[in-house]
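The data below hold one chain only, encoded as structure tokens and taken in the form predicted on its own.
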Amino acid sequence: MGVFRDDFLWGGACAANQFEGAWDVDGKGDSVIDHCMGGVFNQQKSITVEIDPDKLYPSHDAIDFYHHYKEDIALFAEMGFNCFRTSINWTRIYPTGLEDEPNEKGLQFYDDVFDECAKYGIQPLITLSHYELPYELVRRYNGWAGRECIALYEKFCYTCFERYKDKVKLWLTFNEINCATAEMGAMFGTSTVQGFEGNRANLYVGPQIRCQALHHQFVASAKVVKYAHEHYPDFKMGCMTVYLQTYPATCDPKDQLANQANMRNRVFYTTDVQVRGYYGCWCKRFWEENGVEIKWEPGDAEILREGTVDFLSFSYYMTNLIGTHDDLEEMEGNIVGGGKNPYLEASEWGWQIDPDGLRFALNEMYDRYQIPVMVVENGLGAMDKKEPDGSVHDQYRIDYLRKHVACMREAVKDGVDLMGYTWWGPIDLVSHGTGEMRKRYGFIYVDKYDDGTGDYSRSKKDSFEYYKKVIASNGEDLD
């Protein structure tokens, strides 16, 4: 008998804004990401208020999954996927978010995608909001800082539920919702500044707006979860967070306390609300020290209690150090900040590779909440070299995958109820952090480059066959 359960979900994860392309096709409106241009390592991507036809926006074409979905899903099936996580782009369904009636062509596209998945026995795991806030809601309400977004999000979700109720049973309300507690939450789909233009590194949204916007997302998520439980009892509703594991830099008790506070604010702030139904006991002090005063509406507390999720999912890529001493060396290029760990190697983009940290994360989450957990993003972005014969020998990606799956097995032996694993970017796509194509994650190579050139052809990397073997053995054969 193997370690992973017989119904373990193996697959991959993508986001509409990072791989669909066709940004203005068939009635689709513009989302926040459609206003972002590309960046590079150590240089944040830029934002424009208006779309400039003379500038390159990576999301506009991406890898054109919109017109290649049959080919791509067939390749996923060949690898043995029984689960595919993707998102529904809000602006395909409601182009500005304000319409009374949905866009039928957008609805039909996802019907076609889900039907293609069903043909191969692949179960969709759908994220309802993956940094795809309609940009018109930024102009009108400053994004989720405006409570008006709650009702508009409900309308979008209920439309999706009713349309796809026979095709989708696993749902996530928001992607990496805890990014809102960090400054990077400003352009990661939570809220933004009306009229802002320029380098994203210069965009600052203070704690008051971020926390209030996040509260609105909590309420929206809880309402949608409660509605699903009441109307679609066969749905399983989940939350999704980025697990930003940090370790104390030293054994100095001050470093221990600093790390505890960091983990609370960066991770448990959101999962406590979505899983337990209430804010953590430390939040009051956090709000007071950061000048935050959450505006509650009557019934909010009850809504949060009644709208808790069925399972908890998270992304896991790296770990960092937190310390109070001046000699802590910062990791270069690390998007979330943190100190360098001398015991770990790092990727070409400065992300420290820590498979044991995934085992630690799974135990922390399951111990704390005692509901099923799922790793819905994990992967390695790297600069792949395509050989003259078209092959890509990505042994580094195979090694990364092997070590992380091995540590998941250990977590299951520890007693963690692990539902599944979806590798981030099973096919090359646009990096969210920098907008680059050269930061490749996929088992499938896409002929598309940062200057917009490429013929969009797909080809298998060495890691394709390795993941196929891992899935076929239900995680037993890692050699």
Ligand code: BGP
Given for the second form:
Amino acid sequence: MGVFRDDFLWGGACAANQFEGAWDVDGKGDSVIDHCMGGVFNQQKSITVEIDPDKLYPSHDAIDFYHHYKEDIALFAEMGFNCFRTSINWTRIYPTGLEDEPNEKGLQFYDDVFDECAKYGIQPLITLSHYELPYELVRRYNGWAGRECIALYEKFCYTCFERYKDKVKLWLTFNEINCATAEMGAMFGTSTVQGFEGNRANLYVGPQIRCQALHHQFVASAKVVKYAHEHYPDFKMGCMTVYLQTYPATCDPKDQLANQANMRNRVFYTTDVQVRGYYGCWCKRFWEENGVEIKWEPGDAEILREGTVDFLSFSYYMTNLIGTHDDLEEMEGNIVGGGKNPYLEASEWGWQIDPDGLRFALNEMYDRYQIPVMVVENGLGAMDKKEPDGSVHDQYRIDYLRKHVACMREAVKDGVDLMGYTWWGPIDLVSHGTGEMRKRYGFIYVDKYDDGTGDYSRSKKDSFEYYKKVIASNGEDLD
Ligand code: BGP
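Okay, that's the form predicted on its own, but what's the structure of the form predicted in complex with the ligand?
All chains and molecules follow, beginning with the one already shown.
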């Protein structure tokens, strides 16, 4: 018997807005990401309130999965995927979020994608909201700051559940929901607020509005989880968090406390609510000290308790240091901010690579919550060089993958109930953080560049064969 479960889910993860393109095709409306232009290392994306036809918005064409899905899913199948995580773009189904009836062409597209997956025995894992809020809801309600979004999200989810109930059994309510916590710098969930225009690094949203918006997302998530449990007992409902491990920078007890507070405010704030069904005991003090007063409606506390998830998933890319001493060096180019760790190397985008941290994260999460865990994003964004014959010799990606899978194996041996692993961006796609194409994650290279050029052709990188071998051996053969 191997280390990983026999039914271990192996595959890759994408997000509709980062790879589908076809942003206004077949009745699709504009989502928040469609208002974001590209950025670069150290310079975040800019947002425009109106879409300017003379500007380049990377999500608009992305890698055109919309028209290449058959070819791409065939390549995933060739690697041996039995799971494919993607999202349903809310604005394909309800273009502004406000319509009473869904857009049939949008629904049909995902039917086609899921049917194509089924041909190869690939199980979809669907994120219902991956930074794809209809922009109209930002205009009207300031996005999730408005309680109105709860009912609109429910309508969208229930439409998806009923339509795809025979094709999709695994669901995630919100991608990286903790990006909206008060401690997350400029990463206010979608990073878009009513009327905001300019570099999103300049976007500051205070704790009150973030915590209130998150409360609305928690209620929305719990409502649809409860609804799914009642109507579709074979569904498995999960939450998804960005697992940003920090370590104390020194053995000064003050650094330990700073780290504990950071982990609570950035990570456990959301997982506690979605898995346990109530806020952590420390939140009250946090709210008081930050001038936050959450507006609860009658029934909110009950729904949070009743709508807890069946499994917990997270993305894992890096770790950082946190401390109270002035000599802590900050990592450059790192979107989330954090101190430099002298024992780790970093990617070209300043993300400190830490495979052991993944074992640590899995143990922390499983120990704390005791429900099955899944790694639904992990990967290396790098600048690849395509050879004239289309090949890419990405040994660095193979090394990254090998080390992370090896550490997952250790976590399973530690006793963690690990359901599966989906590599982020198995095919090159648009970076969420910077909007770049050149930050490539894929095992499949896509001929598409930051200036919008490229013929969209796909070719295999060396890592393609490596991942295929890992999957074929159920994670046993990592050489
Ligand atoms: C996560 C997001 C993804 C993805 C990934 C890589 O935070 O869920 O959407 O993009 O990070 O980040 P980036 O694209 O910024 O390299």
